[in-house]
Amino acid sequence: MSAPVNVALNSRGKLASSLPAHQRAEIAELFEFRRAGYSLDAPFYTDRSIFNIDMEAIFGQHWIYAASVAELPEPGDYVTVDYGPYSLIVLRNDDGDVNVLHNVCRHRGARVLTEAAGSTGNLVCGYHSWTYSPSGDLIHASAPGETKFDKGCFGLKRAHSRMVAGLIFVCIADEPPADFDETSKIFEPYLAPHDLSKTKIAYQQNIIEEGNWKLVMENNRECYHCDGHPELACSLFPTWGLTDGVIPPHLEEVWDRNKEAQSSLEERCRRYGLPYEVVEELDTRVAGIRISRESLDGEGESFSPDGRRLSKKLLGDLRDFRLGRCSMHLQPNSWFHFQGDHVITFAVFPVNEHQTLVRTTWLVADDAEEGVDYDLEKLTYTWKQTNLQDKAFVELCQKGASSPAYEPGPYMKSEYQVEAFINWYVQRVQEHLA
């Protein structure tokens, strides 16, 4: 579908539109005639023009999960977050909040910070040493010359940020979607007792998956494939996503054990005043969400072979390790597992139409000591293996979508959350194209 771009320039010398009108109309038609309940047509996963639309309509307009506060413990600490054509600096300021700045020097456009993470005072571009304050104000430009030069006009461009329950979200739109505040009110009571402000990074893993970002998200939204996760299946009930009446015979015993474990978990949650109910608005609000607290198999404490804790230190104000997993899905790029002993965050950052960065971060209590309170290899083993297996599944689908023989297939009942994700995606893009 990709075609050469040949459109008019606006008065500021930029392209008035990233796509010619006829091509944009062709893409809009693909969205309009998307078959509900089926996977998307191949161009959604393979075409550069649709990827560019995704960057405009999804990653350019909506709240994106960027990092946790544990990644920025002190003023001056930063992470750089790259997705599609964008690069952002997320920097902890002296007030304890964060500044989010476009990582594009206002002189010649060079990347200002080139490391994935670090700590800095002022931000100095390595090209010509233009220097910015942590809030993005230009405070020094060496030898600007005799031309009229107002430094106040050349600060780093800023983006929006929200910090909720220790999670940092960014939005580069001029006017971010307003309902994120309502979504925040849903998930904050679930996550706050784990107190991410008193955690530290035990390990962070970056994987480049050879697949479109939507395939990564689709894969995460169902457990139909969970027979392919033997390590995860030790603690995660493989009946996730199933309901009474659709349990296959080989999982009936597991289903009964799951229901009993969930009942016990809910009793403990009521005792400790922890919310556990399922809230599922994946495609019924702009900031789509699914959150719940769900039981784990075995001892019910963590993602280990027997379900026992993987760190000896409880998080935050929690009083019991047997709290299963508080799991949250947020549209469009993240999911999380909060246990009593550690937290795992997952962020999806598209690279291009066929590559996606998946960032997984394991957080433990800030006073937990490696080798004493937790064994790093054991802490990370289950999800490291699961991530590699998911990477392979996504890449199989990407190869399939690239084949002339590919055509969309139907989602099964247990894949209803995949359909919700796709429905959310289609709605958001259509709103943008309208």
Contents of the next structure:
Amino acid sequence: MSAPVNVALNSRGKLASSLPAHQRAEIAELFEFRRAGYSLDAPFYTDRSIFNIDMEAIFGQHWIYAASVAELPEPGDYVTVDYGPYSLIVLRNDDGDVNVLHNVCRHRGARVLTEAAGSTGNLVCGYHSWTYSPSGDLIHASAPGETKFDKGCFGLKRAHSRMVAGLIFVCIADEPPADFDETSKIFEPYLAPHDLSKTKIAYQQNIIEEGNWKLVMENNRECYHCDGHPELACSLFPTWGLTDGVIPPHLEEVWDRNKEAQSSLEERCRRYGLPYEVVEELDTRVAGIRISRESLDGEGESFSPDGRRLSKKLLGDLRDFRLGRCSMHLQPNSWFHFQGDHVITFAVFPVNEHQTLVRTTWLVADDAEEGVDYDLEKLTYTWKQTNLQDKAFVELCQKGASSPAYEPGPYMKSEYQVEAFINWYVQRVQEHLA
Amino acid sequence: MIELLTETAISEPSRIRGLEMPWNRVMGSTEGPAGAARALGPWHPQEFMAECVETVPEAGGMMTFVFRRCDGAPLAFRAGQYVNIAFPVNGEDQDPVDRSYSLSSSPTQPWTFNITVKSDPAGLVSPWVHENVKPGMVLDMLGPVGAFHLPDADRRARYLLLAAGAGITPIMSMVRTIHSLPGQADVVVLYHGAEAGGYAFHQELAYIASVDSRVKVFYSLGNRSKPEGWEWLSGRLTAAMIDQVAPDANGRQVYACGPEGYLNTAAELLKKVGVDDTSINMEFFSGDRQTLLEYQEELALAADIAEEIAEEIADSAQDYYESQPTAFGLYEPGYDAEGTLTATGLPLETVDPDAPRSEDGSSGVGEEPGSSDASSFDTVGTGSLTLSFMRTGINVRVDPDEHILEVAQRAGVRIGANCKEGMCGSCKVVKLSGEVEMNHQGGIRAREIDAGKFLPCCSTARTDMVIDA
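Instead of the form predicted on its own shown above, give the structure for the form predicted together with the partner chain, please.
Following is the full complex, with the preceding chain placed first.
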């Protein structure tokens, strides 16, 4: 009897790579010649091969944001998360922890759970009723006459997960990047006081944007375009992203108002022991992050036209509604706004090179009553409008990138975070291709 | 040997989250010992007689009158409410004069209750009360009345209590109540008075503030000149003063009680410091015509309710008391150390007996599917119990030791199944009535069981059953 050697089990039946070597080299070259400070070349937004590389090098290797604990409050609750070719089951187990499983039956590959969210005991594939325990072990497969069938070999594939401050992250790499734990330590103290475990979903919106996922992320990292967001402009100071010295004359008054609001917010944060300092490591670490607590215009409480609260129930043990927005951006696929009265999470799931699912979730205190403590229309208005406007911007860019006349243009000073995102992306892919 | 009192650092007490009134838990329970305490629930106003048992002079020309009900029942109310009392000011043979007074005691000590009355020399009733109400006097009362009170349950329990002069009485009830209860709370009292020696309850307030870390008390001396040695605030209520005593006023529920002018100012200032309208609760101790009319309406309503309830109790006291928690719908159980017991997340799984069927008519036996009359179904099999399968339209007789799935399938009921060991959950169905004994292996969630589902593959019937299959 001879045993096969040097063949890793999981390489069985796989093509050596999703791309031919010469094409891989060609792509590596594109990354090599990326002009810093400029938007990416068109194929990065339009080419299927580069999308495949993105799935492999970014979404296949890094920690990505999947859902919040409010989406699966009880044992047995699950959400399925799809991106590129992947589908994952994120399942709350009986210990209150989370199991992440590949949503691919080990019999003949059928999707095991077909709903976007739900509640289940064991997981049963609808095709031949192969039944898995919540931790993914195959516990039942009817096998009349089978003598050598070993259930132990056919559990659902597992992925890594982390729950930090009520946010659930997943990583499908065999060995996830180690510095995510350090990044968690940065953001956990900012978010924990809002206590996501005591929140519920007020509304969730799924939008498919006709644009590459990178355009979605780029668009979110600058407010240079914020003139296009009249509703958001009531809350965000139009000076966002600017610094002393580059304030145009017509915004000086706003800048002063912004600074004053910020300093009183900081005083309040110090009083309650809430961190507010800007931590910006968007491209200086593998699990890139930007987090801060910043003032909102008007009453400074929430994303409403006058800055007043949109839900009357304070989150967690917060003592004050006037806490501005604690905003976090995490590479590669999420951003968040935590206010005193509600939280908005944004998750970006690539569908293919020209389509992206943007999932926005509004969370309020779990004892807040719709119609009494909050008005759903008012709660969601600003970001629903903003999302639609952003969708349109992203789609304009996608169209542009598809034009033969497109060539990369320069990111402006106020767009330094876009550059940081692209720089992060290029580094990560290059490391992977190396 | 002389023992010296020294200051030793003692750590904060460990408390459950939030504040919950004791009757909230009582009303949530349907059986057992707690049910007996239902009489303590403040569910409705009543007309009753009460006997004065004690009078206690207070600072600031006020007097506390302690009462107990003549019928021996406790007085159930919420901290902040008032009673309406008929005083025979013009003698026993004349019509009495009604006046409303806030209860100043805590409903957690319900066997006696207090009102605290400031004597207004120009008034008709209050001087008479001070002069004449003595232990032994019995008075007619109506109560409790009023929407100005602490919530029954509040996991945040952050309060700013504003009082001016005699406005301290309902506020005092709130402070005493919170002090007597377990739970996390954060209470700031700001008490305006006209003269340094005129703050009723100041010794007790100082004591509570000194032993209860949840309560902070501040005094302000209105616009009078400060006497020597006055260490508290001075001046009328201002936004700066609110900010000073409660910089997080914006995140608190505010209860304010006092004269009209004071409350109108307070409303404006509170708005200025960012307190939401819906977080402001006020009780006027003197008011314009409009306010007084509102109080009269409130009282009239209370009297109507009292009469109605009295009639119902007279008809059938048993029925009445048993129907309480649901009839009023005011009470929700649900607090533990972590706060509310049930997180109201997305609707997850509901039982819908009218859900679209995958098959129509199925086995063709008996009635059309959805027919609700099992007595017209054919009956098959033998056994001591009857299972009615509503969609299939058949009655199946079984013995208590038979697994329901096998018998049902044999009788032609279409229930999909796979593992037959209670593991895969494929055979899950809804039971409309009856009891089963189920030995599942993880194929069904507790929540699903609560929602009436079961796995017939691993269940036996304990009673006759009606099953949605």
